[in-house]
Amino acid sequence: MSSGVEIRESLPEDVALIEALYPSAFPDEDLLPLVRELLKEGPAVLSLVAIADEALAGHVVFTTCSVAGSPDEVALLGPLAVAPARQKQGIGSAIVRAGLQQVQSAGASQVYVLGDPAYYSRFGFAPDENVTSPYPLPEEWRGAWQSLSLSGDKSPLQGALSVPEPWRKPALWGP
């Protein structure tokens, strides 16, 4: 990763930069409504930014969730965006690793993600069939529903992931 990258929790003054980041990183997806709602969720959301050369280089969100029937606190990773000019420099990996450490320190036992298995497997994520996503996934996305245990020795959780309101839109879970 480039030296001189600072990873920190986002601040209110970062919002405009975060809102500019997503359309450039994902020109074919409109993630702004979700990001805006998540940033209003307060302590249930961990929002981290990566700053490089005094510019926003990346952003990631971890949302506190639960699994039906379990007392465990878990997290949902996403969205994650890195500025196109800063991709393939380790910024995405660094910001995800920092977030994983913070949610683990906050007591999360498991993290879930709906994303590219080739990317997220580098962090230890693997397909999960024990905990189901909030909405049915298209068959071709089944391998993209993944989890990472942060508690090592616990038996796997089973049930449905319960998410806060910003994530309760079926369109977020399908093409």
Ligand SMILES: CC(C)(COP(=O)(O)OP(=O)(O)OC[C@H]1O[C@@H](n2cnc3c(N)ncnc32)[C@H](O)[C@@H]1OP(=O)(O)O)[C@@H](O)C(=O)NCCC(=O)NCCS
The other form holds:
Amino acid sequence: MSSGVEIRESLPEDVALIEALYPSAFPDEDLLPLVRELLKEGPAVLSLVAIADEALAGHVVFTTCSVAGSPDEVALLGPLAVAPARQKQGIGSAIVRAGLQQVQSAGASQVYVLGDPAYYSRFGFAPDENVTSPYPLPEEWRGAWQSLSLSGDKSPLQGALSVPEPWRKPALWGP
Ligand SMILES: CC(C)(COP(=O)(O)OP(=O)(O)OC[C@H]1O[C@@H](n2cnc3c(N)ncnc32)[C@H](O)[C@@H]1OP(=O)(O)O)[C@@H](O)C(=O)NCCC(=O)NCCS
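Other form of same protein, the form predicted together with the named molecule, not the form predicted alone:
Below is the whole assembly, all chains and molecules, this chain first.
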């Protein structure tokens, strides 16, 4: 990763910069309503920023969730965005790894993500067929629903992922 990148929890004064980051990283997708709601969600949400050269270079959210019928605390990773000028410098990987460490320390046993396996496999994520996404996914997205165990060899959870309100929008779970 490029030197001099600071990763820390986002502050209220970062919100305007975070809101500017998403349209530049995702020109074809409007994630701002989701991001805004997540930032208001309180302790269930871990929001990390990467700062490089005193500018916002990346942002990621981890949301605490549960699996129906299980006492385990789990997390949902996303959204994740790196500023276009800062991509492919290891910032996305660094901010994801920092978040994984934090949610593991906070007690999460498993992390789920809906994203490109070509990217998320580098962290150890693999397709998950034991826990289902909150809304049915189109067939071509099935392999994009992945999980990573943070609790060693524990037997896999089974059930449906239960998410807080900002994630309860079917449009977030389909093309
Ligand atoms: C995806 C994203 C977060 C990665 O951040 P980053 O800081 O560029 O990632 P890193 O530098 O840690 O890793 C770069 C590697 O990821 C790969 N990569 C980047 N985006 C990818 C994608 N959508 N799918 C698969 N691989 C991807 C790069 O090709 C590079 O591969 P290499 O290590 O083999 O050279 C960033 O490119 C981004 O914000 N993209 C636009 C938004 C987006 O697509 N977000 C969803 C994430 S699936």
